[in-house]
Partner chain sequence: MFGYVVRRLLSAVPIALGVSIVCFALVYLAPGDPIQTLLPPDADAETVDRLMRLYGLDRPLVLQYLDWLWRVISGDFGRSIANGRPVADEIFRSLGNTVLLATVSVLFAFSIAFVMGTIAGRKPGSWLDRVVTGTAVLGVSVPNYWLGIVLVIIFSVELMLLPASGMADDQFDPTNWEHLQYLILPAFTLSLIPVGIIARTTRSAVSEVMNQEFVVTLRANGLPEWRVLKHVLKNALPPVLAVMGLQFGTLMGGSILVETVFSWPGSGFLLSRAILTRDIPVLQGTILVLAMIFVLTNLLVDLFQSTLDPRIRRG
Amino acid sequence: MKRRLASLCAGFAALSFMMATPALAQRETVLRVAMTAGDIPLTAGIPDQGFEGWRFVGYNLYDSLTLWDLSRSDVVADIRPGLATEWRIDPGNNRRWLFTIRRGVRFHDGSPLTAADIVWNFDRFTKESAPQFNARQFAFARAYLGNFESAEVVDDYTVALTTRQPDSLFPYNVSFLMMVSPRRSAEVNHDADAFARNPSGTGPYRFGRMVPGERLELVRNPDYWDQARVPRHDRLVLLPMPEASTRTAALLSGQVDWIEAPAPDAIPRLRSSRMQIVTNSYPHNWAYQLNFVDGPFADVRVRRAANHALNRPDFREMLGGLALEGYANMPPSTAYFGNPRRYEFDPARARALLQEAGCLPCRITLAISTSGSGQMQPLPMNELVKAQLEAAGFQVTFQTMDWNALLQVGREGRERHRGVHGINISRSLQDPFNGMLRFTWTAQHTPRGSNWGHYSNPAMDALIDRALATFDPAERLPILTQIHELMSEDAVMLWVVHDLNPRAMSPRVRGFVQAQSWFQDLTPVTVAAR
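Let me have that sequence as a structure, single chain, the form predicted alone.
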């Protein structure tokens, strides 16, 4: 009897295991990410919260005509085909770009992508009379569409985008313009807030659910047009955590699997707990854009004094080595770095320049943020900047605000903020336009573009016009190099460091390739079971 009972129990156990095994095999895999953002990025197309919004929401829910190739860690990322399979300049008109639209792409709501949808999206960004026009998306897109003139359907799978003047770099700018579903927009009567609560794009993830202020959940899109980038986990959970110490504690406690920008002093503890720390160089700077019209930085001697006042190795040491010293706008690995003027630490020289400019003490006000994407460790870094500037003869006042508020100051420009002499918005510099031209071109003065402080130099404008009219990359390279060198000569920013993009991950996370880009691809990432 006992043997029969034991045999029966063993049978039940085997049956239970067989029934449980499929369930285990189908257990949902979840990647939980703690962002530096103070809130969930906007889900209605182009996101807010700076480029962290693009990184985690924009390029996951949506696609653009061109995308970034994030598949390698050993080269600086460049653009690749996205919703457009190819692009070329019209041989009869060097202001007209022709984009071939990818066939077989569907939005998450099932509607097919055609050329008409692309033009509809450009009207959403730019045409106030269009029912789908979205003023907020216009504000976010404006910096990339300063040279845009019109969009037209050539046929079902060809779009023509015309610029106001020849623009050899225009394909870079369309990479920042997310394409949303016209059908879903019409379903909600083009209500932007309603669309954001139930968005539809073409990206590798679909919208799952959102708890405002707490979390955004995206789910794997098994029908993604690029089958090589169908996510290898089922759900991506994005959590805003602006405090570095909170992110670290969340990773150590198992609340999340991945954190952005760990605090340098937490790195040894994270490593001792078997967490992975990854870094890579990429085109990025942590700097101040300056006001060239109102206040002391209108004088190049004051701008050069500020650059000579900083001892950049101190910042690298403060950051635990997770940064490169920044003496110019682009990092030295950039193809068009050239031979820029180098502003070595020389406080005596800085004081002499201030004396010569008649600005001693030199009172300046800088707008800074408490956190934000790419802002690294903004509060202690700004305190060190203030101490070193004041040691050389400046008198620094901070206007401290949250990240989105500082970005709004950046979009509005110096005319709305005449009492601010510099803004500390870190920048991703992944292409020549976004790395240099948007800060130095007169046509990019805010609010039309990103030239916040209204820098203007006829020699610079002439170089930029030549670069934009030169479609051969080899012929364009020396012109771009001259632009970079002139940026340094004119000290158009106060440069501090280049970021190394540190992040920490649980040992359960596998498959991540850290691209030399601000943007990163999460789709290859796997998460092992606990």
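It should be emphasised that the depicted structure is a prediction, and the values quoted were computed from it without experimental measurement. Residue numbers count along the first chain shown, from 1. In this text, the rigid core denotes the largest set of C-alpha atoms whose superposition between the two forms falls within 1.5 Å. Compared with the form predicted together with the partner chain:
- Among Asp499, Thr36, Phe99, Pro41, the residue lying at the hinge where one rigid part turns against the other between the two forms is Asp499.
- A rigid-body turn of 21° separates the smaller part from the larger between the two forms.
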Second form
Amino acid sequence: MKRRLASLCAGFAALSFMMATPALAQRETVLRVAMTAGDIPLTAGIPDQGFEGWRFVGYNLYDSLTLWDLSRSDVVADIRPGLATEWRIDPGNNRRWLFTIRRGVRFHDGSPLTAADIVWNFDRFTKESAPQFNARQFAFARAYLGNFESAEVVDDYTVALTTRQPDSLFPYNVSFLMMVSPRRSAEVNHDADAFARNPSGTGPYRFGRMVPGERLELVRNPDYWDQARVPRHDRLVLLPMPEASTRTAALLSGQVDWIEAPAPDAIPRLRSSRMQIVTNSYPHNWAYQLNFVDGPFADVRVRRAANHALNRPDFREMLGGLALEGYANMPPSTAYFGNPRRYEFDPARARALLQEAGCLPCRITLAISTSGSGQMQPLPMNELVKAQLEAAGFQVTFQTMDWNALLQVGREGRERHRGVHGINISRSLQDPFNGMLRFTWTAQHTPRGSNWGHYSNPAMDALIDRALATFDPAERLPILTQIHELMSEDAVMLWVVHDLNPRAMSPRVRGFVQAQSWFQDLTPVTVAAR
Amino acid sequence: MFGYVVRRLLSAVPIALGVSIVCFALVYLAPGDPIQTLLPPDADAETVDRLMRLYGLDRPLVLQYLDWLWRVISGDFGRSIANGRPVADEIFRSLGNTVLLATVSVLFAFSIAFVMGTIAGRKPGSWLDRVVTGTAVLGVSVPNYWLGIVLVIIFSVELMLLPASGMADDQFDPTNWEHLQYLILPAFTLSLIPVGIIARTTRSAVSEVMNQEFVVTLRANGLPEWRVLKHVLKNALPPVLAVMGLQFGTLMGGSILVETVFSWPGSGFLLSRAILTRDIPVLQGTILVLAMIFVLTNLLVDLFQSTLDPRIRRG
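We have the form predicted alone; now please give the form predicted together with the partner chain.
And the full complex, kicking off with our chain again.
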């Protein structure tokens, strides 16, 4: 009898387990995202594949000392405390930043985060003699550490980062630097590729599995230090799909729940299938950097003429409404937008300015790309620019090249490309340095920085020096506003549009807040059952 | 026969060298370099120079080439500049996926096209022949990446029967429908051109053999038509097989567009990524392996032909 009872109980237990297992499996919620990247971004710290890598892999597996506040959609995102709870400039040395490290944070491998780990990571980015030094991480970090001098441990929870010259914007730069686990790195003998296959950070997601070139699966980190940002779904699946039509088809067929950058002509079809289209302004600029030394754009009247020649609503219409007219460098929701000169469409005025400058017809050569990250629809957009410029008295020749070649032209500077009068590289304007200073500061002339056309204005340099030496954000804001207004006054670029960052998602996806940023927070997203 | 095989294999060596030199030179002639893609767009020129030194890309081209060649001879294809993974792993994983896709496509194409070509070749000029020939011409003429997109719209988006892109898992299981369904659209799309070419070849081979005297003799001896056809097909098969082998070789490397449309993680997709990122080690390794596969496939087809038809003697 006892045996029969025992076997009955066992049978019942087995049955309930069998019934429970599918229920458990069903309960796992999965968010599947199709990225525009051609490959899975690097998982070994700072990612590659542009800011899409940061968006989906960097800020999900890792944290940086400062993080972006992506919780609101109504203002341009700014930085907030991350692995550092606060930062301040050393009262005795205005080149020395003191960062207080957050207590109680653990890497995914269980090791606790201390100040020594932060310094170890800075050595990984910068010190060639350190065993953990990594050439690729150096390359990615270099763009943000141009002004970095040294890192030192002050105490267990304080780090001092010293810059070469006073830099009030340095906390923005550290937001791009991902902190990896020294313990895991040591376990794999500091082999970055082995680390990438089994990474350990402090981020809201842990590494699940990866099929190189095909998919990356991240799983919820229930022990994340910011409990408000523990992901509301169990698993995040990231799929590289560089073809826009493939992404659209994947969403429509239910293969993925979320796609990045649907093509404008696919939007009506997506809408008719009840897909959600989300857009928001963000610090992106589709513009031309100009050559201030060789050719007609050295004259401010020609630069202004070009800006008056464009009818920006036409671009918006061409892009199916997925763009914001770009009358100035920053989108209007930026805190330091100010009151810049507005270049309305006025071809007669443009022609008069060209006449006055003695450049009619005004022959210019622009270097453009056939595709590329953030380049939107480069060929038809450039054709429209050419048509409108020519209607106002310009004569435009394009040098068309692939994205890599254009980036090379951009890095080499005007001095190696004297026949080129403008380059069409879409830029991120995430922070004041990347948004304005690097294009206008004499110290940023190529090949050292991104001031491709060698713009130089003593008034601008003085403003920039003041901004960098002003550590109180409230006091710095009016200086940044003046810089933005002066950029417009001098027509530092030929501005066209700001992208509206479209993404499409299934009606099952809820809770997403599209921040005004290149980065987005996926943690609040829920996926309803089918 | 053995001597012939050895000679053919030896002749592959200069082909491999030539292919690798041309590929190496082409990558360097094109503007942009791997470091440009490795770095964020905002990196400055000084960083580029420093990284070029760290990766050894600042050395003379000849030295870089010889260095690469020496490592390949010793079995080391190096590491991808773009993602740091070993090139050999990248190539062989993607090659496996492409072999799967190409094999299914060619077998599918062969079975359809051989029937079509035989029907057409038996009665040249008939309406059946015209239909088959027209279909074959259409197959060759339609751009397959366009057809791929159309098929995705019909079967994935509208009917929601088949997945639009990707591959189910890295461990493909041909008995699992979940996995198999990913193969159908790309394999069908890819088979379109081989269907056209193989059908045309079969048609002309069959119609040529049908006119030969032995067919008349067989018929005069009172052999039933199906047995006559058996003899005809056996004689018509060698050129068709040769074309099929060539098609398989072409699909191994020439499916870039279809693999990109379907995000099929094969060698074509790998190659297109490597071209866009100027990932020289991956590019070199993939092209070399594909060239070798092309040479070996042709050799195998030649050997198979000679066993089918003893008149084809190989020195």
